[in-house]
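Heads up, the chain below is alone and in the form predicted on its own; it's given as structure tokens.
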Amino acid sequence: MRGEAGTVKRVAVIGAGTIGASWAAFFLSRGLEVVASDPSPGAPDLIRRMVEEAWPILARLGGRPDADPAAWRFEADPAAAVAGADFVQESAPERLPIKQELLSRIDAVLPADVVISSSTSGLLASRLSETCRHPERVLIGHPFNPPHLIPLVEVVGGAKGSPEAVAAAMAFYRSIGKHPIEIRKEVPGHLANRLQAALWREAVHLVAEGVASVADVDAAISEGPGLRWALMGPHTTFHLAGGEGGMEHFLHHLLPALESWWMDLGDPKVNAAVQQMLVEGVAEGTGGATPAELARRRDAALVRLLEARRSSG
């Protein structure tokens, strides 16, 4: 399978909406050639704007000095777009029939040693590859939004997926500066989205029960554990909470309290009234800023955070 450093020169980005365009900009910054495809007539302009806006940031975050932001072209036909590709990143809409039909078309024309990686946020590789001739090379390569900034990529092989395809994808993502993690068992939503969903479920419950406002629930994360989570995950965080005794001491002394909290976690019913509370609470907590403005603030802060992490090793 192609994937080791130096074996991938051209990436086909199939599906060039927000996620696909972000992927394209990142691949270009790593010195790769990109061929993109999307049924939308506005896709080329979206890619062009994304590359132009993201390029200075990507150069600061480890882009290759010789990378060419113009090293991409557009093909409306996905089968034509994957011709000569060494790796395929699919980012079509999150609907199983659409992805199955698209992946089947791509699979039919690609050499068997080229990995097809789907950006799906929750679908299973086993289902996506059901109509493919080579299901062993179809896997999940789920990025976190925005892909050109967030290092994480979740790699999941399907029931018929080959270890070689998973290893090739892991090697490729690692070689271009991503932080791939292997999900060893297929579950809906993969790993990170399930963790997000679990936290948000309790956040919604606390708002619905009148425990705190939307703004204060958000602040409880962004001004508290979220700062630590930018540096280490929940297990290591609680390992430090155990002091000199680490995780063993933490489990011995604090696990009973945590288990009692687990028993009290909520199962909210997100009815119309709760939805209205969330909509109004977000508007109040963000001061009415538009999603686009909030995204710009977030991305600017992410760049500073990533640079700080790089400088500290």
Second form
2 protein chains.
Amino acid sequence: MRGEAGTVKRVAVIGAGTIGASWAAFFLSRGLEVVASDPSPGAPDLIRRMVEEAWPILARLGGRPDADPAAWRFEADPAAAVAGADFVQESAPERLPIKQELLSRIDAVLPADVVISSSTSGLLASRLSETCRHPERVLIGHPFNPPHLIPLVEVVGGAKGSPEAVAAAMAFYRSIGKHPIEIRKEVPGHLANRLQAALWREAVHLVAEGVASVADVDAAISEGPGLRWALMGPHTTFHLAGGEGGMEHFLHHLLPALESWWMDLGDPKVNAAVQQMLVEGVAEGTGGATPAELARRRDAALVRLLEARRSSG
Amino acid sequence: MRGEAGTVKRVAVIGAGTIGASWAAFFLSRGLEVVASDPSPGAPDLIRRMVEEAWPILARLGGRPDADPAAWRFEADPAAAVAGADFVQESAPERLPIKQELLSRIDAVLPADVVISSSTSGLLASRLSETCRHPERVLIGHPFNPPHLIPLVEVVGGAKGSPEAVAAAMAFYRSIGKHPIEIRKEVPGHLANRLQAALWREAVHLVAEGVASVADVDAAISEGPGLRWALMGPHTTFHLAGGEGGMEHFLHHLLPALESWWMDLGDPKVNAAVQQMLVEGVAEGTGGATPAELARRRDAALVRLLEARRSSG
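The structure above corresponds to the form predicted on its own; please give the structure of the form predicted in complex with another copy of the chain next.
Then the entire complex follows, led off by the chain already shown.
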């Protein structure tokens, strides 16, 4: 399977909306050639704008000095776009029939040693590959928004997926500076979205029960544990909370408290009244800035955080 | 109640272990006088070391130019330590009888307009203040580790607590550059620890079920949503996930997916086998570095993150 450093020179980006265009900019910055495909006539313009905007940032965040922002072209037909590709990243709309049709068309014309990786957040590889001739090389490589900035890629194969394809995808993502993680069993939501869902469930419960405002619940993360989670995950965080004895000491002394909190966590019903609390609370907390403006600020701040992490080693 | 900017000049730090010493260094950096008390003979040395180590960092992170790192003294007797204090931060060991005895001794000698704020993570203000003459001014001001770096302070009063005391504590913490949040109802674990517990429960479930390694579950946070949570909380994160339509669009289109993940979240039993998986997994993931070494690296990186956030505005 192609994936090890040096075996992938050209990536086909199939589906070039926000996610696909962001992937395209990232791949280009790592010195790869890109061929993109999308049914929308606006897609080439979106890629052009994304590459232009992201290029200075990507150069600072580990881009290759010899990378060429113009090393891409557009092919409306996905089967034509994948010709000669060494890796395929699919980011079509999140609807099973659309993705199945697209993946089986691509699968039919691609050599069997090329991985087809889907950006899907909500669908499982076993379903996506059902109509493929080579389901063993169809897997999920799920990025986080925005994909050109967030290092995480969740990699998981389907029931008929091959370990070699997963290993090749892991090697490929690692070789271009992503942080791939291997999910060993298909589960709904993969990993990070399940963890986000678990956190948000309690966040909604606390708002719904009137324990605190939306803004204060948000600050309970962004001014507290969120700062630590940008550096280490929940297990390592608790390892440090155990002091010299680490996780062992933590489990011995603090697990009973954690378990008592687990017992008390909420299971909110997100009815119309709760939805209104959330919508109004967010509007109040963000001072009426548009989501687009907030996203611009977040991405600018993300770049600084990532640079700060790089210089911390 | 004393708390508004300018009304607090001297803070009594009662209990000067790691948390108390960190508070002392922070208060000093904000130009306040500190009188510290602790039964341990090593306490003054711990404060001295903490102030010395943290001072250059605190100066960079918003410390006052005229602050004096030597503006503190030690009094073994807590009743003597609080004489003349405008605010009390108590960080004694997490045992109810110890804290109750200490708080009632302090309460007995302090003017009624001085807030007594406890750093407790696990006890409720209603219980802590049971033996006090003035329970209305006893509340919780729960910091996050390390308190001199993490902005969050969770403020919550007990059943007999007064809104004025809560408002005074909020104003005081805000005036020295902390980010206090107001918890309107006492709940076990306050806010941030409940949210951490919710996230960790699913993290443990994913490890226990063999879905991914400890290191990969950790990376699912620190290389993904954790980076965003250092900038904004879970509600605002999903507001942005809704695109131009914000939270309203998010609830309309993505709540069903979230609710389906909620249904699938785990409820792990942390038996001996799971505990072993966690202990071994963390050891493997951290490459055998000691918790102390990891904490040093984390704190150095935290300083860079906080600086990066400051310059992002």
